Structure formats: C-alpha cells, structure tokens
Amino acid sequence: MSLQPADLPELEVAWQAAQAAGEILMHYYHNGVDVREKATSDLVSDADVEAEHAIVERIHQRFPGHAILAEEGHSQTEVAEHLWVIDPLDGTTNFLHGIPHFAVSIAYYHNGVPQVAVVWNPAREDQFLAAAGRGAWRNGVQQHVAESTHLNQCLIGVGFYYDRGRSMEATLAAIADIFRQQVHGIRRFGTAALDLCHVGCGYYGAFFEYQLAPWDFGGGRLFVEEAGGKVTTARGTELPFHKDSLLASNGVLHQAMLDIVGHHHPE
C-alpha cells in the first residue's frame, strides 16, 4: 500500500501546510512579486515570507508546542524534541524567473531524527512523501535509488551556493573530475529539495553541494534514505544540524563520489 498523508498525523499536517503554501506561491508566480536581496544573488520575496507564515500557522494549530526551524524568520538554535524544518520556497531564483522548478519542503524531526517529509512542486503538482520505515513515494508510487554501480553509468546532480568565490571554484573543480569519470552528464537545476528527491527516484546516481542549510535538505534527506540511498556531508561525516556540505547517493556510489568531492572540499 502506498504512503498516504492521513496515515500519520505529522505527515497529514505537513501535506496540508505544503498545499496551503503552494497556493500562495502559485498566486505570486502568476501575478508577480516584489523581490529583495539578502545577499548577492540570494533573493527573498513576499511569496517566501507569506508561504512560511501559512505553514507555521497550520503546524502550530495542530502541534502548538512544537519548535520551528525555517529560512525566513523562525529560528530554533538547538534541536528540540519536536522540530519542524521548513523551506517555504526552495528554488527562489527559478521561481522569480518564471521557471516552474521550485518546491515547498517540510520535515518533522523527533529528537534530531527525521520522521516525515513532504516536498511539493505546486507548478508541476509533483508530490514527494517519505516517512521513517515507510518508504519514499512520488505521486503515490514507491521510489528507489538508481542501481548504478559505477559513475560512468549515471547522471550526477550538483548545486551551487550563492558564494561566487572559493565555494564556486571548488564546485567547478569537482565537476571537472566527475566528468573525467565518464559520467553521462552533470545537471544543475537550482532546487536542492527536488535534487535530493531525484536521487531517491533514481534519476541521479548522486548529488552534491558544498553549502546547504538544514531547511534546504530537511525534507529531501529522508526521501533519499527511505528510497535506499545515503546522505552525509561531502567529507563523509554525519550530516549536522547546521550549514554544511552535502553528498547524497544511491549508497553504492558514495565512496567514489567522496573521493572527488571530499578532495575539493573548500575549507
């Protein structure tokens, strides 16, 4: 049987909140939005902020004592027993340029361990659900990581942090070495939550980025793991609950990728 939002109360709330946020995003997507810069090429809009408020409101209606860690204003510095990790709009740059590749990402963690996750692309009506021990599901169909055993059998996904200095140079150097492994290609679509889900769906053999925040990987991480894959930092260490690098793979390719992305890891 497929995983349904109603199967778990946290998953049900996450899905309802993601839908509400998605409606807000699509309103702005079709009607335009004011944009502000947090830093160079790091953009925020009214859509992000309003969508986040809608998500937090629905979570707190059902779980008033739960903590929130979110990108646009709700901050939890320590891992709480019950913690929701939210990105109301992952892929803001795509969104603002009219590219229908962006997502709402919501994950619920209990004592620092992900329990449920929803990643929702409202422009494509593409739903990704995961729950601990219950698998990873895309639009009602269970997903599994790629069966590739060598890098020359797959595509690799990559993300670029907003920094245009050492992080960018390290990423480009790693890409060059990955190409030398005769991979089928490199893809950079600009939405880490969806990139991670695409590892879980088997489209990529692996995905890496040298700087991601917990809200960037909160939902996609569980999707990869429940699809049979592996997620660590790009150094191979356990993923922490703060900004760090990330490597997700089908598991089999993890060490081969670590040999490359770990070597070029920016300090």
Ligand code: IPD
The other form holds:
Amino acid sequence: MSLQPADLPELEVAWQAAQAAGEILMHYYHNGVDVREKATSDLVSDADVEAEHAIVERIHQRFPGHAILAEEGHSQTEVAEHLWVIDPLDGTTNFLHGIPHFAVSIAYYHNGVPQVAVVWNPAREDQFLAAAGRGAWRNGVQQHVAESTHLNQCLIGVGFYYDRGRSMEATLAAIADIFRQQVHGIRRFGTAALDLCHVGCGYYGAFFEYQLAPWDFGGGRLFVEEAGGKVTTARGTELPFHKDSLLASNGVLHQAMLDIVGHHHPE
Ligand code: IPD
Ligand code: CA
Ligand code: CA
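Go ahead and give the structure of the form predicted in complex with this ligand, now that the form predicted on its own is out.
Whole complex next, starting from this chain.
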C-alpha cells in the first residue's frame, strides 16, 4: 500500500504547506534575496521568514488550536498535545550560494510522538513523506535503510553546526576515527533534513551532527524510523525537544557509530 498526502489530514496539510513554502523559496532562489547574519555563519533571509509564515498560516487555517515550534520565530517550548515542528528552509547556506540542495521540513507530533513528516526539496522536486506505521516514501516509492552490517561497507553523512569551537573540533576528531574504520567516504551536503532522508533511502549507513535543533530533524527523523532505522542523540539517548546532538543509522550500525561519536561528544 502506498502513502498519499490525502490519506491523513495532517499529512495533506503538511504537503500543501510545504509546496506553498517551496514556491516562495524558488521565487527568491531565482530572483535573489537579502541576507542577514543571526550569528557567525548562521544566515537568514526574507525567504526563510516568508516561507515560515505561509506554512503556519495553512496549518492554522485547518488546525487553529495546534502549537507551532518553528525556526524563525514561533517558539513553543513545552511539548503540546498537537505540535508542528517546522524548518521553512533547511540548508540556508546552500540556498544562498545557489546550490539546489535545500528543503522545507514539516513534522506533526501528537503528545511528543511524531505522526507525519514531509521533507520537500522544491529545486529538485524531490518529495519525502512518512507517517507512523505507514512507511517512508520518496516520490511515491517506498524506502528502506541500507542493509550494511559494517562501517567499511558504507558512506557516512556528517553535519557541522555554525559553531567554530568545541563542536567543530569534536566533529573533526570523530571524522578521523570514522575514516579509520575504512568507510567508503564521508559526505557533508549541508541540509540535515535531507541528510536524514538519505539514511532512510539507504545512501548513508549513518549520519551524525553534534548540534541540531528540533526543526532540523523533525521531518527527517520519522522518515528514518519508518524506513527501518534508528535515531537518538550521539550519546544514545532519546531525542529531546531542544538543541542536542543526533545520530541516525540503519540500526545495525548504531552501536559502532555510538562508540565513536559518543566518545568524542563535546559535552
Ligand atoms: C542547518 C543545516 C545544516 C546543519 C546545521 C543546520 P539551516 O540548518 O541543516 O546542514 O549542519 O546545523 O543548522 O540553518 O540551514 O536551517
Ligand atoms: Ca535547519
Ligand atoms: Ca532553517
């Protein structure tokens, strides 16, 4: 059985909202955008802000009472019964440099448990959908994590937060140890939501990053889990609703990765 947006009301709204945001992003992508720096190397633009407004508007039209946790201003801090976790533009740095590898990420949680997820790359018209118990689907085709049993059979994805201090040093140390496991390669594509989807599609055996926010992983996390993989912090604990590290894998490789990324964990 396939998964269509119309199958579930929350998935339908998430998909419509992702498309609306995608249209806004593509307008700015083609016509240029003013950039501001939130912190060193952490860039934001009108595209992020407008896309977020478009998403929140659509969710609230259909579900007026639902809470929102989104990167550019809607900050629900406690877990609500109905919570939407949104990154209107993941991969801002790629977007601003003209690289068509960025995404809208929208997830709906019920009592803290992810129920539906949409990750949409409008530049490549690449759609990733997941729903609890209904699998992970890319452009209508069901996806599964890699079958690799050893790190020397895989590509590993990594992300760097904007930090140029301890997290960066820890990431570099972990990368060196991962290379020592004779992995096929390490990739840093710059869009955590899509990196997670790449674990779900079986391209990466695992992906890790030492600082990610709930909106970075909200959509991709359910995609990995529904594709048969596992997602925790890089210490092996359950993911919280605040910034923390993240390790996603096909499940089989989780412990081997934890031995490395847990060892180099910055805190
Ligand atoms: C960033 C991207 C990047 C990751 C950063 C995130 P943004 O999100 O996901 O791949 O390494 O940690 O903050 O700022 O482009 O939404
Ligand atoms: Ca992000
Ligand atoms: Ca963002």
